[in-house]
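Taking the form predicted alone, here's one chain by itself in structure tokens.
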Amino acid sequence: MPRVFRAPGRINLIGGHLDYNEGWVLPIAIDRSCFLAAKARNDRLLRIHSVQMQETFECHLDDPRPQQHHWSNYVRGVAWALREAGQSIAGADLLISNDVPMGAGLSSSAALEVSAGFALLRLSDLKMDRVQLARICQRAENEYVGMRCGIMDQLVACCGRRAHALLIDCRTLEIEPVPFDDSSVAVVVANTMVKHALAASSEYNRRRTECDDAVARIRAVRPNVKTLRDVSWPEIQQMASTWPNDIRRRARHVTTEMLRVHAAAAALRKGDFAELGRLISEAHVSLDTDYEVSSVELNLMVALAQQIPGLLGARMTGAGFGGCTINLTGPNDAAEFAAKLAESYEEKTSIKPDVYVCRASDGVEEIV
């Protein structure tokens, strides 16, 4: 009988492109997951067959890394950064049905990623702390998918908590679970259906070199900062004036979003979520004009969420460049608020959103 294990997309509440900063986040594991159902091999071949994307791919373990992308590498490049540390994984029948949706910045890629690791080290009876196993899924994009992802949405995927957020320091791995009331608030999330992955592949890495040209450049000055994480904005804002437009901006976005998800974490562990609102808002506003990484279609969705009732604050959400926002409600409000939210944004753009609620969910598992 084949084992069936699942590992969940995620949101961030707030801390848009901070992991890779090495600074603090707050996301949910959401109840939307990648499905896996696996059975062990008495060979080293891996079999992976895809619901979504109707295609079988095979492979053997010791195959040479493929030269093209393709959906099997984020697979594969688990399979490999496990072997690559020591893990004598075998072969695999692998059944994929994911309902994290594709592209859209929910990390369908995390949730794929996750499930297959933890199936294989369990296939092969074989145990590893879920920090670690986020590291290696982490590590099979970056060196393998070639996606210079920091580790928040693997860290998600394995150490989600039920009815609560996670503040992650992302140079320590530490993890607060913070009590997440689905009660007393709602997490409507709404798909724009547009996803400009051209630019969003190519201009993450971007955003990464240029927040390594700013600590460069106040390494200059301050050589023990390895970070920005290890500066605040008043401290590099005078340097800062001399700099060129676009990495002062970034340098902004940054050292200001830290501050916001420590003042995000606080009002959510005192239920004020009306403030939590505002500070998703106000990193809205950063992650569009500071770091650049939104897009006509999440503006808008974000622009329709603030002229309806009930609405807390909204944000875009994951890398950018289209996909997904998020908006708190209250969650007496939140059904009317999603279909006004859809009906509105056909109107504007004649494109039928997938907008829907989203709670907190558990990490990766085995579920039969």
Ligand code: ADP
The other form holds:
Amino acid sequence: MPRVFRAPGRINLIGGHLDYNEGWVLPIAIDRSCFLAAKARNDRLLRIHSVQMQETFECHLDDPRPQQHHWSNYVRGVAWALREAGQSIAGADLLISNDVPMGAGLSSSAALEVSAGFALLRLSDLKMDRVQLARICQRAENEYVGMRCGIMDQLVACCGRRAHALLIDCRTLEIEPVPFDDSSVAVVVANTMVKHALAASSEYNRRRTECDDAVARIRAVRPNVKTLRDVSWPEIQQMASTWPNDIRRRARHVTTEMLRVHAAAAALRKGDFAELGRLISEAHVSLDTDYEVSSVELNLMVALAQQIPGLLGARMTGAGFGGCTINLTGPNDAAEFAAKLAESYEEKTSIKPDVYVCRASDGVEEIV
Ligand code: ADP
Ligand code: MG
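Previous: the form predicted alone; requested now: the form predicted together with this ligand:
All chains and molecules follow, beginning with the one already shown.
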């Protein structure tokens, strides 16, 4: 009998583009997952079938690294990174199916990596700390897939907790679970169904370079600053008058967003959802105007949400340039809000969006 595992997708309530700046983020793991049925083999073959891709891929654990981009690299990369970390995993047959939409900013990639990593370890009777597994999966995506993502997605897929958001310090990887109970608040995810994939990958890398640029300028004056986490916006303002406008605005988003995450965590601890919603909406404006990672469709989805009664706050989630928004509402308003939002987006664009209520769920686990 195969064993069955799941790892969740995620939404980030607030803290957009902060993970690679070693800031704080406040995500929840969602009740949409990558499911993986796995059977150990007694040779060194890895056979992977993806239901979504309708394709089977076979390779040897010792094969050289592939050159071309292929979905199987997310799994092969994890097998490679596990072996690099000294884990002697065996070959396996893996059947993958997910209900996290792919490429929509809900992190189907980390859900796939983490479910595969967890399964490969379990099949070989190996145990690993969850934070370490997240690091290994991030390394797979960075070095094998070639995507310079931060650590947040993999960490949430590993460490998510039912009915909780996670306040994550992306420098120390310390995690504080903060109650996020669906009897008091709801998250509605709205997929614009549009993804500007080219812009997404090139601009993501450009934002990282722009943040490095800001840090280099600051370090010329304050050499012990390591990342934008180490400075405040008022401090940057004093030295940024000669900086290019773009770099200054990127730094303003990052440094003001750090404050918003702390304020949001404080609001959540107090159960002040109106304040949490206000901060989420403020974060969207900052991502749109200062960080410039939103899109016409995301802005439309947020604007339409603001016209519907019951909304506490809305913003884009994920890296941007399309994908999903998140909408905070009261628990009793959520279903009606979701229906109205879907209707008004379709009316404006003729695109039928996926809009659904999400619940905070657990991280990776074996389910059968
Ligand atoms: P996101 O993580 O926001 O969904 P990414 O571009 O980071 O977007 O990851 C999406 C990619 O992950 C897909 O294009 C595909 O290569 C891979 N992937 C995710 N889920 C699956 C799956 N079930 N089967 C095959 N590949 C998958
Ligand atoms: Mg991803």
